[in-house]
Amino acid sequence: MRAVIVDDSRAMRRIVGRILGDAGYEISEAGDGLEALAVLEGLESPPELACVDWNMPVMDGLTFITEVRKRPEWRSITLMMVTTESEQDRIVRALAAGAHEYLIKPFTGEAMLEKLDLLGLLPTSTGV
């Protein structure tokens, strides 16, 4: 399984990457939404998962999600917001734009794995 981590924080990309890598994911990274679109365009087939921060320079996470949802070839990507934005209206906006799940920072590795399990994206070799 493959995942793209979209976050302007290198440290956060490393943390999420470690959790997903330990769960069996092959990881690609991007520092903002525009860079992530380029990463997706460069892949032969879409990844199963994209973990997306909301607040980033160049292109924020909500705009990225909206752009991904416009492309039929990317509709199979499961989009999970991973962000500090915890206001209910933000969560509703992200889900309405096409995000499948929402994880608020700070979070534990177990919380992320539980979200992946709910989405059916947890490899069977990893127990929660």
Contents of the next structure:
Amino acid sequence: MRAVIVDDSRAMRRIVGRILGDAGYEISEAGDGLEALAVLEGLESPPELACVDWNMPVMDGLTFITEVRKRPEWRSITLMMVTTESEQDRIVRALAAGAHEYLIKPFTGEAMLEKLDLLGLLPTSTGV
Amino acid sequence: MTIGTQAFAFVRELVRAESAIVLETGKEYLVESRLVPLARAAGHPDVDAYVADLSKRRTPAALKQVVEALTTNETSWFRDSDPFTALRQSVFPALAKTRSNRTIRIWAGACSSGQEPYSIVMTALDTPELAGWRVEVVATDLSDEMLDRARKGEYSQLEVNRGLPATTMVRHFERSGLSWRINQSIRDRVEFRHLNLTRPLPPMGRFDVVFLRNVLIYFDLPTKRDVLKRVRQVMAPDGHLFLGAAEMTMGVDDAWERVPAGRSSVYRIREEQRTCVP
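The block above covers the form predicted alone; next, return the form predicted in complex with the partner chain.
Full assembly next; the chain just shown is listed first.
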């Protein structure tokens, strides 16, 4: 399984990268939405998962998700918003834009794995 | 049964060194309750004996297990997901065919802070076969403090992150300051009651489904046997019992049989035992 982590914080990319890496994912990273679109275009086939921060410079996570959902060839990518934005209407907006899941920062590794389990994206599955 | 001072001090130092989490004095109950399953699995009569042995041997794998048992904290929504999938896909549809009064009663036997009974209600609401049915959940726990929390139905950000699908969260919860509160319509379907599983049960009516997950592990064999027998007395003869993944009735109370239900399994009273139920 492969995942793209889109976050402008290097520390956060490392944390998420470690959780997903331990779960058996191959990781690509991007520091904003625009860079992430370029990363996706550079990959031979789309990754299974993208973890996307909301607030980033250049292109934010909501715009990135909207852009990804416009492209039929990327329809198979599961999009999970991972953000400090915790207002109910924000979550609704992200889901309406095409996010499949929403994880609020701060979170534990277990919480992230449980979300992946819900999405059927836990390679080393069961027993979280 | 409370953990001894020496054992507590050992565990506290271990957890502090490995996870930076400090177990304050007063957390003895937490340490005890989290370590009982490990002690039993390792064949020790109580937590003190287990910790004494642990501090002598210092097996890295065992030490890690203890740290994990004390640092993985909150209960999840739809914990282990499989039982809830089984409820929605097989148990509820089967009951919908046989209950002419269009009512299903469920008992959640160790509800802790309420995630399990509320997850059951949300699952029932997502089951098309139960549209328009009356679903009653009785949720019990030994701790009054937990029951108060559960009744309030208010959860922190960290707690709603745990296993709750985002679509479910926006549908069934409302922001309340920094926390999230489960909607009144769901809270109203759960009746919370104090109950000690090791004592004879008060009148509770009859249940179609019983959730008793990760509870039996805390009891010794005779108590497990008593508890399972009492469950039979309040369960409909064709009812369904959910236990934790690591628990089973085999060798404890053979009136039960294990039946596959989706990726999970459920326990049912054996046909020939059903008539014996008073």
